[in-house]
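Here we start with a single chain on its own, the form predicted alone, put down as structure tokens.
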Amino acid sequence: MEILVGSLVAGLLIGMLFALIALGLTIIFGMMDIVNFAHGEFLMLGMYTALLTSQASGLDPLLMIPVAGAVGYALGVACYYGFVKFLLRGPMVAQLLGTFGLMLFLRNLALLLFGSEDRTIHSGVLVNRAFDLGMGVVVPATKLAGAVMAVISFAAVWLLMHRTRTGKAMVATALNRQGARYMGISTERMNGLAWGIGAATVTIAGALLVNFWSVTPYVGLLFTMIAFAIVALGGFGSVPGAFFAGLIVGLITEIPGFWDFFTYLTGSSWMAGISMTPFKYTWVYLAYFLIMLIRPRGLFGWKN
């Protein structure tokens, strides 16, 4: 039963962080429906900038999430208005391969800057400390904090859009580019917007993420496909689907833990000998593949 227990904490944990990583995608999606392939890459950087920082300040990690979102946005509105705003007037293939070119850019620039090596924290108030909630199960207080925050980033994002009045705007645009701009709204603000806090959200996780796992130029590609599986799952462009999905995907990620508990239940020998853990992200794809074949439009789907 603890082994039961614990895979279903770690798996709520990381899915909350999970959803969060997934937050800024689908955002974006649901906004201008485009893909950002380069989505990983921004919770890279957020990555390096609350490990960098910390490092040149010798503040702790947790302080940087503030300058990692700022970052973020900064990025996100950059990207928008000196490129993707372009690329909306190509054909949608064009936006495409835009996003793809944007992804390969940005991580040989951190190749260039920080080099290939891994990087990891190796101090701070949440650094190796857990919290035992009895039955055996142990909590990080990293995985912990990154789910409160990612709630917290959560219930932010659905009260802006749903009660502000820019909140309401960029629903409007979402819903109706053409009736927005006649009802006054500068779509361009609201999409450039967007781009800020879809990056913002994703570089907030990266900050978190650092926190517990190691850091390369490579790693936004793993948390990109992580990512699109989820926003398929909840639906492209549904904030709610997102985190739910997010909880699910990080319920399948702890699918080693559930055989295990299942191999000692029945005790069975030949289930004994397959270990799941290499490969725990496969399940995460194969629920992805069924998706866009069963229900392409995700659980949550709210966009035709």
Contents of the next structure:
Amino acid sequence: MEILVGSLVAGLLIGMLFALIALGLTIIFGMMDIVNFAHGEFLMLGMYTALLTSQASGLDPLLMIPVAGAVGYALGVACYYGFVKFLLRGPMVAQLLGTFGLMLFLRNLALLLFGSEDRTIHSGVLVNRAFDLGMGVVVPATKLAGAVMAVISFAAVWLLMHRTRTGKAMVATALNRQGARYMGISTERMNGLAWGIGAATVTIAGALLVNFWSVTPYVGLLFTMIAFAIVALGGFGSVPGAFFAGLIVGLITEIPGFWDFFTYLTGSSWMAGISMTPFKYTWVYLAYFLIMLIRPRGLFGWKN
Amino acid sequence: MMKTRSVLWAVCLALAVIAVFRTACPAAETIKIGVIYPLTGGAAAEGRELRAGAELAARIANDVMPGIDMDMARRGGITSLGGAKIELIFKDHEGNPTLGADLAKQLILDNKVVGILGCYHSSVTKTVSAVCEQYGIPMINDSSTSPALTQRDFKWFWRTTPHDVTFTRDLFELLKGLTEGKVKGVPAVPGDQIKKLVSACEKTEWGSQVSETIEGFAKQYGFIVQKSMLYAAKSADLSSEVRSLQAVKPDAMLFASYASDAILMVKTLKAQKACAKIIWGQNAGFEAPEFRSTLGDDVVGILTRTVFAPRVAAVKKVSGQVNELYKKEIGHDLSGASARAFTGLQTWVEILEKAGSTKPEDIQKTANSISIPGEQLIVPWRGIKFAAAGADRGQNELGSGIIGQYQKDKDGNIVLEIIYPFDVSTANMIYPFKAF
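Instead of the form predicted alone shown above, give the structure for the form predicted in complex with its partner chain, please.
Following is the full complex, with the preceding chain placed first.
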């Protein structure tokens, strides 16, 4: 039973962080129908920001979350006004290739600046600590903190978008750009804001992730793929969709644990002979593929 | 005016004499060897170690260094080729087999290398050696340990390092030795207390082969592998893997991991308070410098197989001499990776010296008959002699491994003590592994 509970808890915890990673991608897509291939590189920069500022200041890496968020916001806004704004005038293929180029640029810039080796946080209040939840379930403190912060970030973004004038203006822009413009909303500013918030949420996710995962300039790729799967599953542009899809994807990555549980429950020898771990992410990409095939707008996606 | 003209004539004459002299006595040729390592990407730290090891060997081969007790250090170049110097051309495969094959073609066709050294990742060595075989260019593999690499009957491929069959056999000899009371500082452990094994290996060529080898030896030695899994080295999270391993309450946990996943694995083991009496790593990530520096005291008690530990220097003079030189330049001791790269290039130098030619056929013939005695090597092997035929063609028959355990010395520094072979062990083994 402890395998089942452990897998459920682990899946939900990592799922919340996955959801936060995907949040920025869905906001940007929802606002301007642009797929940001450089999303994982923003995450990587968030990880480096938290790691390097924590090392330089000697402060706890968790205290670097606002710094990472601020750097992410500035980067997102700069990317929009310096680059994406011009891409939007071009055809869809130019937008795709443009953000793909941004991804390559950021990755290689990180290689130049930080080198290629893995870097890890060595110290921190929560680093190397764990909570025993009973039933043999031990939760690393850094993952728990990551999940809690992810929920807080989601709540903050949801409140911003549904309880503030600026947020409502963003939603209006996403729903009907021309209509919003007629109502006096500066859609250009809303786009810049979306890029800022989108980049800030993913750099915050990076600052949380770096507490238990080492960073290299290549780390973004895996998470970009996972974020795409989450956004497709939850629905392009849907904030609640990203949250629930994140949890689902987190649980999908725990399939090996569930498989083990049923193996021991049934005592099945054929199940014991099959290892699920090599396919851990295969199921995520399979889910992505099936959702695109069966319900392209995802679980919570807008119809139009 | 006359004086100026005389000076000009004298300068022209001097230049002409120099030109004629240079034509009459051509400079010694350089011999280009292509070296393909992972210089960026997840294994960049190991790549840097490998590169530093190969570079040091090239420097010792090219210059006369009388302070080092090996033939290569006394010659100052390849004497049978008129004192030709070794020139290394490094390429970065980033852990990518396809890129590795492209780089091999580039080195052969564009750089006109005499041969190739590399490539660390067994999966890359596999594709690079296939290119060398296709073009008839000799390749020496210094650091890949998948047994399958020397079981392909390739005619242009030689491997200096022992492979994972040797290393894994060492592990099972150690486990058997534990039950027989052969391990220094540990009374005989009842067999049933150390019977249940689990293994988790990264899922490329190397890890898959290690996993199979462990299962094979476990049957042969009477142990039970209760869980044997492959995992993606680039996983974001290894908690489900660790939970799965823990579920069977194993006596020993065995791993084959590269650096970042080895670190994540140990961190996850600690976070989930995993416990086993033995934690053993198949070198690679478990011996990378960052493994020790990142995990600090958490590595104490973990075992890793290797081919070199600084402790070897205490009993082997030439190892100590080269290690001192390396430490002076790089700032830390030779590792298993750098020692193997050094030995790989040293083998290239000895083959070229004996062949007295850079023709592939001559190198092939010499490699098949070369015999380098153990006293010339910095690694604790009996020497280098390649199997010229048979199931393991091209494999060095005289290589051997050691198993080290991270322990704290009296000054509080973490060092790798030799635990196996039993007759050269340098410390009592910490058994069982302390809980995290």
